[in-house]
Amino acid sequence: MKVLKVPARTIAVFIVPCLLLYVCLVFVPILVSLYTGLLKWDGLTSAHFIGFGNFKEMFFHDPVFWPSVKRTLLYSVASMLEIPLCLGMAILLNRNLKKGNTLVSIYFTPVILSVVIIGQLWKTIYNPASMGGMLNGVLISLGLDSWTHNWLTEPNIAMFALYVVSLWQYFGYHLLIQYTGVQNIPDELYEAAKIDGADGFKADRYITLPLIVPIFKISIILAFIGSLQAFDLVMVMTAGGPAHATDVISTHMYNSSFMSFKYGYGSAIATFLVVVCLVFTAFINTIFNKLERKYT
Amino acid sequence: MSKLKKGVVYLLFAIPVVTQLYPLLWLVLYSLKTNEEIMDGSFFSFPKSIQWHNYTEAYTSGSYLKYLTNSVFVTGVTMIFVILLASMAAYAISRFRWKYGNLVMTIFLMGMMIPMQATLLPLMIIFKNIHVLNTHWSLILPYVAFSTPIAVFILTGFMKAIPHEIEESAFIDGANIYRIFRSIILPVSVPPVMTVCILTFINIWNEYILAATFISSEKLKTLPFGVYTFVSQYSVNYGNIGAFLVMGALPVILIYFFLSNQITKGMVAGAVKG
């Protein structure tokens, strides 16, 4: 491949504006955060350097921290669980409908809405029936009065109520990704398999599944990383409450930094979050690379 | 396939249509009812008479138009910067012969794994010190920065495949590199630029947390933040809240209605390439 040789100054003109902005606004803040994570600082009075004190506090003394990590991981697992379902649905759509695209676009609608709209909509759905909540309204009209709940204010239930909203919003996204993947598998493969006597589920087992692994991986990574970063939906719907029952890593970070003004401590949690994201992305990538090698 | 089996499959397809669309439809019905009708808690009922005044009240008391204009401005400026900066960077990475091309690409790729909220506090401290906090720039700058990695990635992938003969003949005809970029590379890169536009638009238009953290003036709020403020301020007037939520969703829904094919394609491209 021939590639243009241009003077260094020209290269700089093209690359520097973008790179500079990017480094200053993504990498520099992360570095600042690494540093402020080592301080005891409320943002107003002068800061004290306390080394890994914040991390010690976080790992060993903070009663909110580990439960919030657990919830974050459960959030990730919950959102990954719907992907096999989406794949199954995508296969069925592709086999039974010529124009599945329209249907998929309909399923996709919630994805494009802001979490503020989604969050407020579901808050209203979860309201007590006396305040017009739809879910409780449905339960009452089915005669299941005893099943009604204050979905977002009961500590045992609130987190599950949030999982449901996330699953609902991203169902269409994962379905769309899987559907596009299934559509891209050439028809000839299935025709050839039919001649060899494999169609229906057998063809899916030996053709669709192996070929869909890379696309499946994309959905898994998106769901996993998306939920590790799960933040704005929780902020809009419960802000971590009631009594920390729905705190995830990000909301705990936000509340520590901006509500309790523990800048140093908040930064330490942010550092933890960045590390977890990097480690898990690498981990999932390795697993799937192994899977891909096994199947192809 | 037997008729029964077919029926079951179609039923399976119909269920998500209901679950995905009905809550949105329900919100529209909700927004047209009186408080009493809403509070009777039925999950499906039409308003006895349509309460349009919910909309007029929400519109006048909620400075909807201001939030909308702010969102258009912030998203528009962000998109222009992203396209300009990312396509220039992508051109340099994909077409120039230099040592650090791959290194620069790796730096951009690493950023895709960094969660935006981890930068909230440091950015706030930095912005406070350089006095951009509570201006639209405090949103536009990080929005551009966080949108560039995926944009650079998509554009680089596309530009690598443009045949080199085009550039060579333009060179021979005496065009300089800026001219080539402007009148050859950019025009042929319209399809990936569209993808980048869609991804950036959906992400930035809907962004809430940065806006809620960096903006405090009422007159600078973007639509999602504006909707949030409205809802928390008028928490007992359900009809008005419903109306404001519908108005908040309307711009994106309208755009999606006309461009759903492009948007779904763009979102898949963004996911698959990211």
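For clarity, every value in this text was computed on a predicted model and none was experimentally measured. Residue numbers count along the first chain shown, from 1. Rigid core here is just the name for the largest C-alpha set that superposes within 1.5 Å across the two forms. Compared with the form predicted alone:
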Given for the second form:
Amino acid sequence: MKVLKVPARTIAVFIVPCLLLYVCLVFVPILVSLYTGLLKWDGLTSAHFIGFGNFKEMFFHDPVFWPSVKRTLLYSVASMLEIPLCLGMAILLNRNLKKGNTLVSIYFTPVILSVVIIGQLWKTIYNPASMGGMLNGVLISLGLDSWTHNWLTEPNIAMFALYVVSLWQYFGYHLLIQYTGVQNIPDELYEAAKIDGADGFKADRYITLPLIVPIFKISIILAFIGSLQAFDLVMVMTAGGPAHATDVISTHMYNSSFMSFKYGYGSAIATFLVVVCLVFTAFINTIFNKLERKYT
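Return one more block: the form predicted alone, after the form predicted together with its partner chain shown previously.
There are no partners or other molecules in what follows, just the one chain.
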């Protein structure tokens, strides 16, 4: 049965312009970046075609590239760790609070703040105690002087300090997504389960978790892919330092393109990042599609 009784031409009039705009803004830049990655070009003077020379240098001769890939993947994995916590908190808020929306809105506040504001705020928190750093000041007041660090200038610690900021910033974002998903589950299902003796955690196991899988997938994809593209927070807080200890793929691409004037090489890194995002998106979708079919 045809639900839409609208001529195909009319549908095309509305769809084609948006589709062309999407192609021009998304796919054309990707293709241009791929082509530019085959050039030796500083972005200003004439370019020279070198084939896969930039990719060869990237994979085999760049000492910064593979560590930045590792840090980016760890960043992405770390960003997903809070999502099960957000789901658990969403379930508790929906069950125990009648006006949980207010609390969720409060948690959402960091998401609407500028990344520059967040970066400067946490740089102040991470500062040494002599510069008024709150974290080190609290540790000293508790007698934990040995726990104090130069959080953003010690290579072994700086990246973990960024993880904390990212988790704090997006906690409310994922909490809102999970809370909305939990709220949309019909109450009748829980009432019927309660009659059958399934309540509390048991009801969550057999009702909430299976029905929340599509929403959970959205959070996972947004967290993982968003972290693969992490750039602004890292640039504001550390700019990839100290000594490339916090460089991720995006910052390495930026530094190569605009600081070292290796625009072709930066485009090759950008192409690699696009491919990684597509591969992991397909991988995550495949896993969750199997889960959805299992619980449907």
